[in-house]
Each structure stands twice: as structure tokens, then as C-alpha cells.
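Heads up, the chain below is alone and in the form predicted on its own; it's given as C-alpha cells.
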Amino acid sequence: MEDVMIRTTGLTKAYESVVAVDHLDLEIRRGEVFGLLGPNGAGKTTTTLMLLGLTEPTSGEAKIDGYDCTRNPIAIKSIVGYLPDQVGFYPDLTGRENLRFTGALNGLPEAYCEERAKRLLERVGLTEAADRKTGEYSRGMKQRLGIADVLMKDPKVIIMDEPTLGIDPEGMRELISLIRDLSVEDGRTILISSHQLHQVQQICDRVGIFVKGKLIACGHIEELGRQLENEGRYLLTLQADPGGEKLKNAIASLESVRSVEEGAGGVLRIDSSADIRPQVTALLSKYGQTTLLLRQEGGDLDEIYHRFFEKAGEPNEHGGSQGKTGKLRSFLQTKFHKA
């Protein structure tokens, strides 16, 4: 069995003079949770449309479990589940009734459908709310019911759009745990399109950073941090007591230091071409300073994301809008509600 579940090769989509996705080469492994990061307009939605077989690429190809997404849309629909950022259910039906309806759409036998709905409601922690109308559900409850809904047809791959958006901290922890379980326990492949960097860092095995249709970085978060360091991009945050201009000037005079900026509370942000922590520690000792904070940036996804943006010559932004149009959400969910 091939280890790669999703593979794109030279995948390109152009709309007249606008290239939405530009020669995307991507491999997502079987059972992996992969985060696709980027601002609004980066090409994430267009990539999702091509993976779901809902729009044809201008050139290149996309395959899921060996099936060509363009030539085999029925096969793709049978093995892929899609969870939009705002899940839609019939508000006057209960959670259980909504799942029964999805099961019926997918041609599941009534007895099997009933048993599967019961097991999935239990799995997503909604047994007590199973017979309440979904119009009364919180956003977090709807997201969990959305996962149960997607699982009714037992897909190998689940594509999620901003799954943690607008959910309270406790609901977020539950959802993150559930998504990890889908990967680790079930062996399902999860593709998450998001700009919620902190949540992505907690849940994803690898991430890809998308800018203007191009994948500018891809790998484990730790690997991306090391890559920046190997390219001579170090950022050190320092807070010392009593601090002062003498210490600041001494650090600025170090050979590999590019700049030293002072922020609130005397916190220094030091940009350098090498790891200068040993030299800084020596200076702190020399000037009788007490270290309050000494942190080498790079392991945090937020920092990695912004620095790759800077490297690509883009504004230092955090990731675009919080969702697509309601029309697109409805279109995608309707198309993938039935296998």
C-alpha cells in the first residue's frame, strides 16, 4: 500500500490572467494531519475544489488514494468527506435525525444507519444532545456533529475548513482531541485549511504555507524553524534587569547582530545571522544583569509563518479572512453530503 494518500503534481488553476494555484507539488501521507496555511486569496479554496473534483485544473493533476480527482469524481466523493467552516444542518431536526438523513442520502440500510448514528453521536460526545434540535446547538456542538455527519459514509480522507473557528477553549480542546483520534485511531488522512495558527500547531503533523497560489514552505514545524536558522535568520527576545543602553549597545556591537529593537518593558528583540545566546549570556554576566527572559524564536508556528511571508516578499500578515462566502460553503457541503 502506497504511503501517500493525496498527491498533486504541477497542479495549476488559472482564471484568465489570475493564477489561483501555481504548479502545486504536494504529498500528504496516509493517516497524516496536514495543515494548509495562508491568507484569503492564497489559493487554498481553489486547491480544495480541485481535490474534491468540483473544478478542473488548467494543467497538472491531483490524485487521492490513486484516483484522479478530475476523471474519477464519483470515486473521490465516496472516499472523501468535506467539513466546511460553518456546518449546515436542518435546525428543526435533531442531531440524530440529521445523521439518519445523511445515511439515507448515502443509501445506508435503515438499521445500520440507526446503529452508526448512535455510535458516532457517542464518539463525538453528543449522546445527551442527540435528540435536541440542532437549531439549539452551540457552534462547537455543530462542529462535532459535522464530524459525525462526515463519518456516516466512513471516508478515508476528511478535508476541513477552519474547524476550530469561533469555538470556546473547552470545545476547542475536545475538537482537537477528536481530530487527532480520527488520524491516530482510525488512520484517516486529515487536510485542514486554516489560519488559526495556534490550533494548527497543536494538531498537525506537517504544515504547508501558501502565498499567492504557491507553496513557499512545507514540512514539520520544527523542520521549518531549523530551515530558517540554517539560512541565518535568528531572532532573540531578551529582557534583563536593570537593562539599559549600555547592555543594548554592547549587544548591538556583536559581529553577527543586524539590529536591536527595544519594546515595552525594556524587552529587546535582536535580529542576527547566528545564534548569539552564548555571547549575550556572557554580556549579562559581565554587566551584572539578571535574566528575566531569554528566548530564541523559530519554534513557534506564528513566528515561522510570518518570517516565511517576509522571505516571500509579502506583507507580515496573519492569515486572511475567517471564511468563504455562504454560497460556496453551501455548494461544497451539498456536493459532498452524498457519496
The other form holds:
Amino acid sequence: MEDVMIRTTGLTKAYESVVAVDHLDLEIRRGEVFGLLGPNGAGKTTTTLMLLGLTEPTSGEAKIDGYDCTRNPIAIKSIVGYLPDQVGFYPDLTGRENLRFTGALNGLPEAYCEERAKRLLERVGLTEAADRKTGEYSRGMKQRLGIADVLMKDPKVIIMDEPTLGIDPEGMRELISLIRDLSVEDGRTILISSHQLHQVQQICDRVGIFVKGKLIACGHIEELGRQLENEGRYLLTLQADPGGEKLKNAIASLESVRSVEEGAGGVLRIDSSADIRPQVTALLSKYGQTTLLLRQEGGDLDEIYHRFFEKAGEPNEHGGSQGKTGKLRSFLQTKFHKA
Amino acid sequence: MSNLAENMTEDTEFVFLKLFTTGSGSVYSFATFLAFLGPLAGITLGFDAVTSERSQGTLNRLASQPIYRDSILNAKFLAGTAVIFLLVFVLGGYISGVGLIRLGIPPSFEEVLRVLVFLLLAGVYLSVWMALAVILSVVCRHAATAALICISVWLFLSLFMSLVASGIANAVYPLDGFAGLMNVESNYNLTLALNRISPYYLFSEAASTILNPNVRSIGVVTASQASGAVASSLPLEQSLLLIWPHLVVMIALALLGFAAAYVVFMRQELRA
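Next up, the form predicted in complex with the partner chain. The previous block was the form predicted on its own.
Zooming out: every chain and molecule, the one shown earlier first.
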């Protein structure tokens, strides 16, 4: 058995006018929790649909556990559990009956089904609501029932599409610990697609940043952060009162500073190769200036995600003229693509 | 039932079949009832077959189970036709049962066969409408759209098709003046052909032929053709021969609906 559970090579899906997924090469290892992060419309759902054989790729192929996703969908579907973003159940059946139905569709024997449904309902904390109709369930309960439903077939791989959408913070915590359990205790491979990076950050071993059908960055979260720091690109936004040339020159003369640009309202944008916040603070107090704004960008992952996600909403042609964001983007593309 | 007595005085043959074709002033006969309102039952069974799964979010979940995608659609059709045939045959059985008790005249073997053929026709007829509803439910995003389209098609084909048919026929073969006399036959034939596009007309024609053995022909019969014919009712085989094309066309329509829904559904992207 090879160690790679999900592998896509040159996976492409083109609709009439747009390319939803553009030559995606992705490898997800066995037992890993992988987060596919991207803004709405980045092609995450299309990718998951192709992995399940629910839609045909235009070119390229996807394999899960050695099975071709397009040619052998039945084999795929019996080892892959899929939790759609808007998971739904038959409202006039109870939670237990819904699970039983899924079990029957998977060809499980009746007695085993019953037993398994009971255990899973316990696991997701729905024992009390098990015999109520799912029409009365809340969003969070449906989501938990969805997880039980996915687990009915005892899948090797679980694909979750926006699992954290519309769930309250308490429910979120439970969900996250549940997903952790699925990976750590059961050793299942989990692929989560989401645009809510905070939740995903907590549970994923690796993440891929997916924008406009392309995988821009991929790797461990710490790795991504460290890489950024090592590359030594620190972008500092500074606004001081009263400011002035003197301060600007003093900062420009600091050792690691590459350039200082002055923007509107006396805002300085400082590009440096090291964290110069201590020196800048010292300078400010030396010149008797009041700090209005001091903000480090680029170093923290949150900011990167944010920039990427925002970027995807704008037309690509402006990429070059976007100034810092554009530069940062192309920089990340070159740096992270090798990762 | 009260009208049966009147009818009986005219004709004492095939009393049992009259149960299905006799209505009173305000009440439709069973056959008319099925022809006119039956489609609604078929539409009800099909219009939200796929849309409801989609809007509930169960379609995705269903499709990600290890089953072939066509089994979803096959199941929808099978379930629908099973319910339709059950409905039609139970209703038919009920009418016959009440009739037996009230009339006290047992049906002849031929009458039983004729009733069974009629019920089969009715089942196929309702299935045609269900197939139409299912294909619309595959194509439309909302169940309401599918339902409205179905109902408008039903109203058009049941109520207005005859107007449209005669309108077209009159335009193509005008009946005014001297030339009109020459056109009578062509006009009638064209009207008939156009009317037969509608499953409603097909079913009504077939039902009256099978339930009324005195119907000898469903097209134009000239006086010369009719002369010398033995004045008696048709045997079952001959009636069947008359309605055979109707049955085949209705089955074909239902299958066509199924095939179209199948092709569209198999190619559809199953997004929530």
C-alpha cells in the first residue's frame, strides 16, 4: 500500500466560460487531515465533486486509494464518505431511520446497521434526539447527524465541504474535537474544504490555499509561516505624529530596511528583511513622536490568507498594478509552489 | 347508479361496463373522471421527485452512496408507476365491488377482461403524466416551476387541444362554400390527427372503445363501408385491435419521458 491516499494529477474542470479547477496536482497522505482553503467560488466544491465522481473532469485524473474517481465511482463511494455543505435528511424520517437508510444503501446487514446507528448516534451526542424527525433538527444537530451518516459506511476517507458553516461557537468546538477524533483515533484521511481558516487551522495537518482553481500554496501551517519569516520579507505600516522627513530618513538608514515609501496621510510603508519593530519604536521615542499606527504584515498567516481571499474577488489583469499585494502574491506563488 | 336504470332500458348487453362509463348530470363517469383528473395524480407523484431531493440536500448525500446514479431515477419511476397502478386497480376494484353489490348482476368473462384492459390503459395513461412531471423535476430547479409547467401542459392538452386542432384544420381545409364540401373528410381527419397528439384524447378514445363494445370504428366510416356490416357489438379482440396504436403510443410517450429524464439526470452535475 502506498502512502498517498488521494492523488490528483492535472485535474481540470472547465465550464463554458470559466475554468473552475486548473491543473490541480494534489497529494494527500493516509491518515492526514488536509484543509483546502479558498474563497467562495475558488473551485473547492467542484474539486470535491470530481473526487467523488459526481462530476466529470475535463482533463486529468483523480485517484483515491488507487481507484480512479471517474471510472470507478462505486468503489470510490464505498470507501469515501461525503458531507456536503448543506447536508439534508428526509424530514419525515427520524434520525435513526435516516441512518438506517444510508446503511441499507451501502448494503450493510440490518442487524449490523441497527447496532452501528446506535453507536454512532451516541458518538455524535444525538441519542436523545435519535427518534425525533429530522425536520425538527437544528442546523448543528443536522451537521452532527451528517457526520454519523458519513460514518455509517466506515469510510477510509472523509470529504467535508464547509463543515463549519452556520454553526454556533459551542457546536464548532464539539465538531472540531469530533473531527480530530476521527483522524487520530480512527486513522481516517480527512479532506476539509472551507473558507473559514480559523477553524480549519486548528484541525488540519496540512493546508492548501486554493484560489481561482489553482493551488497557490500547500504545506504545514507552521511551515508556511516559518518559510515566510525565513524569506525575510517584513512589511511594516507606520503612522506617527508629527512624522516628517527626519524620521523617514532615520528609518531608511536602519540596517535591514530595504525601502521606505510614504503614502497618503504620512503613512510609511517599510519593507525590511528583519523584524524592526523594536528599533522603530526606539526611534520614535527618541524623536519624541506619538505612534498612531504600527502594523506588521506578511509575517502572520492570517494576513496572507486574507490577502489571497480578497485578491480572488478582483480581476486577474490588475495583478501587477496592485502594488504590494500584487508583489506579495507573485512572491508567494514562486515561493510556495515548490513546497 | 340511478342513471344505470335508464340506460338499461336501451341496451341490456354489457351492463357491468356501464358502471364505468355512466355518469349523471353533475357527476362524471369513472372513465371521464380518470381521463380528466387522473393526470393530476400522475403529476403529483412526479413533479418534485428530484427537485425535493435537491432542495432538501439529500440528493448529494444519496448520490455519494455506493449506488449507480441511475438507480435513483429508476427508483423514482418504479415507485411512481407502482403507486399509479395500485391506485388505478384499487379504484377499479372498488367500483366493480360496489357495482356488484348494488346491481346483483355478475360481469361476464369478457366484461372482466375489458375492465382489466381499461384499468391497464388508465395506468399507462397516468404514467405518461408522471413521466412528464419527472423530467420537468429533473430539469427545473424548483418544484413549483415543474408543477406549474405540468399543470399548464395538462390544461392545454385536456381542454384547449380540441379548439386548437379544429382551428388549424379549419385554416388548412376551410369548410365554407362549395369547396368546403370537398374538404369535409380531410378536415375531419386532420382534426382527429391533431387531437391524438394529446394523451387525454388518446385515452378517452381508447377507453370508450374498450368499455363500449358498440364502438365499431374510431375514424371516418363512409356509408359504403358501413353497408352490409352485421349490426352487433365488437368482440374483445377487435376492440383491442382498434386501440392497440393508442396503447403503444402512450407506452412510448411514457418511455420517452423516462429516457429524456435519464439522459439529463445522468449528465447533470449534482451540486447542492
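The term rigid core refers to the maximal set of C-alpha atoms that superpose within 1.5 Å between the two forms. Given the structure is predicted, the values throughout are model-derived calculations rather than measurements. Residue numbers count along the first chain shown, from 1.
Once both forms are overlaid on the rigid core, the distance between the two CA positions of residue 243 between the two forms is 2 angstroms or more. Superposition on the rigid core between the two forms places the CA atom of residue 66 less than 2 Å from its counterpart. Annotation: Cα of residue 36 displaced by less than 2 Å between the two forms, core superposition. The two forms line up on their rigid core, and residue 287 then has its Cα shifted by 7.5 Å between the two forms. On a core-based overlay, residue 15 has a Cα shift of 2.4 Å between the two forms.
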